[in-house]
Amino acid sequence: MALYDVIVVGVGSMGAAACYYLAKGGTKVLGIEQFSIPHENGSHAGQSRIIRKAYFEHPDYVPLLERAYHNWKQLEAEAGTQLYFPTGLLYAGKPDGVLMKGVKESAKQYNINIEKVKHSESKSRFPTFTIPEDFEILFEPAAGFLIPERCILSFTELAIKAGATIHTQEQLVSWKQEGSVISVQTSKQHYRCKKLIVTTGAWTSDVLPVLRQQLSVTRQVITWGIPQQWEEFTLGNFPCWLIDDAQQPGMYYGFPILPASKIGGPIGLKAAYHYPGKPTDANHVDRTITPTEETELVKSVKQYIPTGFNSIHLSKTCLYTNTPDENFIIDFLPNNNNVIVAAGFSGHGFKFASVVGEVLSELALKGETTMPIGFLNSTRFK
C-alpha cells in the first residue's frame, strides 16, 4: 500500500491549489475528488469570481490578497493562459454602511488606490447604473475577476505535470490516525499518508464532524440575463460591481457579459445576492429554482441596473459554507497537527485560492506558514 507524504481530500478551488504547490515542491501528493474537475455541485463553478484588494470584510485579509494577486500572475505565466481580467470594480452604498466603511478602512490602512466618484461623474462613466443620491460611489481600478474553472484546471494540470496523483469520481469513506500515519479509506481504495489536508467545501462537516457547529451550508441562486443593449454590458465596456442594498442585509454583485466562445458559458449578464440563502445539506440540494427566486433577484438588481435584465437566460445554484463570523477557517484540526483544514469560505473565498494553496502546503510540510492567518484559526469560536 502506497504511503503518500500528503493526501488532499477535495480537489476544488483550495485543494487543486494545494496539490499544485505540494507537487511543485517535490512532495509525494495524492488528490482525491468525489466528482469531476471542475464540477458544478459545490461552490467554485459559474464562469467568474470577483477579485479585489480593498477588502471590506476585514483589513487583515489584505496581505493575503497581495500574495494572491502575485500567485495568480505566476500561475498565468506557467499555464500560458489569462486567468485574471482587470475590469475595475464599482462599489456603491450608504457612506456609513458595512461595505463602504470597510472598503475605505482597508484602502486607507494598506494604501490601496480607490477613486471617489461623484454622482454627476457617474452618469457619464457608468451610464447603465442608477445609484441613489444618498449612496456613496467608489471605484477600485485594480479589481476584476478570475475564471474559476480555468484556474482549477490550470492548478490541476500543472500539479499532475509536477508529479501529483489526482483521482476523480472517488469518494472519501473514512480516515483515522494510526500512530504517525493516517489511514484513508475511499470508495475505491485504501491509502496511507503522513499529513491530511481537507478542502471539501460544503462537505467539510461530513469529513470533520468536530467542525459541524462552526459550519453551515446554504443554497445560493445566481442568474444570467439578456440586457436591452448587449454591447453596453460586455467585457471592456462594463465593470464588475458590488452594491450594499439599503433595504435589506447583504449585497448585490455582478460582472460584465463575457465572450462565451473564448471563456465558456453561461451566456449573458451575471448577477447574484451575497447573503446566506436557504440552509441545505450538501448531499441533498434542491437545484430547482423557482420563478419567485428569479423574479426577486432580478427585481432587486434592476433598481441599480434598469436595462441589464430584459429577460432571464439561465439561473443556477451554488453553495456557501458559512462560519459564524463569515471569516475562513485555515488551521490544523484541534488536537491533531497532522490534519489541516481550509473551510468556511462563505461566498468570498475563491480569490484567495492561490495563496491558500501555498499556505496549506507550508502547514503540511513545515508545520507553520509565513502568511498572517492567525485570525482564521479554528478555535476562535469557543
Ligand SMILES: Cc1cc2nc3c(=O)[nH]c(=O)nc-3n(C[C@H](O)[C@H](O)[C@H](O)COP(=O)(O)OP(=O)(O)OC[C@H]3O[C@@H](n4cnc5c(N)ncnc54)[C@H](O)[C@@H]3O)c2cc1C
Second form
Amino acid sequence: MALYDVIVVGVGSMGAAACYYLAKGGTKVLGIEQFSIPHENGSHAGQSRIIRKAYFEHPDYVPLLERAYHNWKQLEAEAGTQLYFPTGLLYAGKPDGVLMKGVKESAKQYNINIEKVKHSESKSRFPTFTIPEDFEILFEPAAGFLIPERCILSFTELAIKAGATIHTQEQLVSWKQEGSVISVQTSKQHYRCKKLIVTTGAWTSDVLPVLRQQLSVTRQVITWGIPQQWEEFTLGNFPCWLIDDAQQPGMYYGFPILPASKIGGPIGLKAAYHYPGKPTDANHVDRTITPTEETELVKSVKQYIPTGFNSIHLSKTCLYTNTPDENFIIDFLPNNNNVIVAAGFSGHGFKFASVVGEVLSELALKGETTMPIGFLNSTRFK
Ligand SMILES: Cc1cc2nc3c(=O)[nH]c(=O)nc-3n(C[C@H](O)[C@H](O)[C@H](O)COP(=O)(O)OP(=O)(O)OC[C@H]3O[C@@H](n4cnc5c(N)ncnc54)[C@H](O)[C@@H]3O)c2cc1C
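What I would like now is the form predicted in complex with this ligand, since the data block earlier showed the form predicted alone; can you produce it?
Every component of the complex follows; first up is the chain already shown.
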C-alpha cells in the first residue's frame, strides 16, 4: 500500500493550492477530491471572487493578503494566464459602520492606498451608482477580482506537472492515526500518509466532527442580471463594489460584466448579499431558488445601482462555512500535530487561497510557518 508524505483531502480552493506548494517542494502528495475539479457543489463556483487589501474584517489579515497578492502573481506567471483583474473596488456605507471603519483602520495601519471620493465626484466617476448622501465613499485602486475556477485549475495542473497525484470522484470515508502513520479509507481505496491536510470546506464537520460546534454551513444566493445599458457595466467601465447596507446587517457586493468569450459564463452583471444565509447541510442543499429570493436581492441592489438589473438572467447557490467570529481556522488538530485543518472561511476566504496553500505546506513539512496565523487558531472559541 502506497505511503504518501502528505494526503490533502478536498481539492477545492485551499486544497488545490496546498497540493501545488507541496508538489513544487518535491513532496510525495496525494490530493483526493470527491467531485470534479472544479465543481459547483461547494464554495468556489460562480466566475469571480473579490480580492482587496484594506481588510475591514481584521487588520491582522493584511500581511497574509500581501503574500497572497504576491503568490497570485507568481501563479499567473507560471500558469501563463490572467487570474487577477485589477478593477478597483468602490466601498460605501455609513462612516462609522463596520465596513467603512474597518477599511479605514486597516488602510491606516498598513499604509494602503485608499481614495476618498466626494459625492459630487462620484456622480461623474461612478455614474451608474446612486449612493445615499449620508454614506461615505472610498475607492481601493489595487483591489479587483480573481477567477476562482481558473485559479483552482491552474494550481491543480501545475501540481500534477510537479509530481502530485490527484484523484477525483473519490471521497474520504474515514481516517485514523496508527502509530506514526495515518491510515486513510476512501470510497475507492486505502492509503497511508505521514501528514493529513483537511481542506474539505462545507464538509469539514463530517471529516473532523471535533469542529462541528465551530462550523455552520449556510446557503448563499448569487444572481446575474441584464442591465439597461450593457457597455456601462462591462469590465474596464465598471468596478467591483461593496456597500454596507444601512437597513440590514450585511453588505451587498458585485462585479463588472465579464466577457463570456474570454472568461466563460454565466453571462451578465453579478451581485450578491454578504451575510450568512439559511443554515444547511452540505449533503442536502436545496438548490432551487425562489422568485422571492431573487427579487429581494435585486430590489436591494437597485437602491444603489438602479439600472443594473433590468431583468434576471440566472441565479445559483453557493455555500459559506462560518465560524462564530467569521475568522478562519488554520491550525493543527487539537492533540494531533500530524493533522492540519484549514476551514471556516466564512464567505471571504478565496482571495487567501494562494497564501493558505503555502502555509499548509509549511505546517505539514516544517511543523510551523513564518506567516502570522496565530489569530486563526482553532482553540480560540473555548
Ligand atoms: C457566494 C459566495 C461568494 C463568495 N465571494 C467571495 C469573494 O468575493 N472573495 C473571497 O475571497 N471569497 C469569497 N467567497 C468565499 C470563498 O469562495 C470560500 O471561502 C472558499 O472557496 C473556501 O474554500 P475551501 O477550500 O474551504 O472550500 P471548497 O473550495 O468548497 O473546497 C472544499 C473541497 O473539499 C471537497 N471535499 C469535501 N469533503 C470531501 C471528502 N470527504 N472527500 C474528498 N473531497 C471532499 C469538496 O468537494 C470541495 O471540492 C465566496 C463564497 C461564496 C459561496
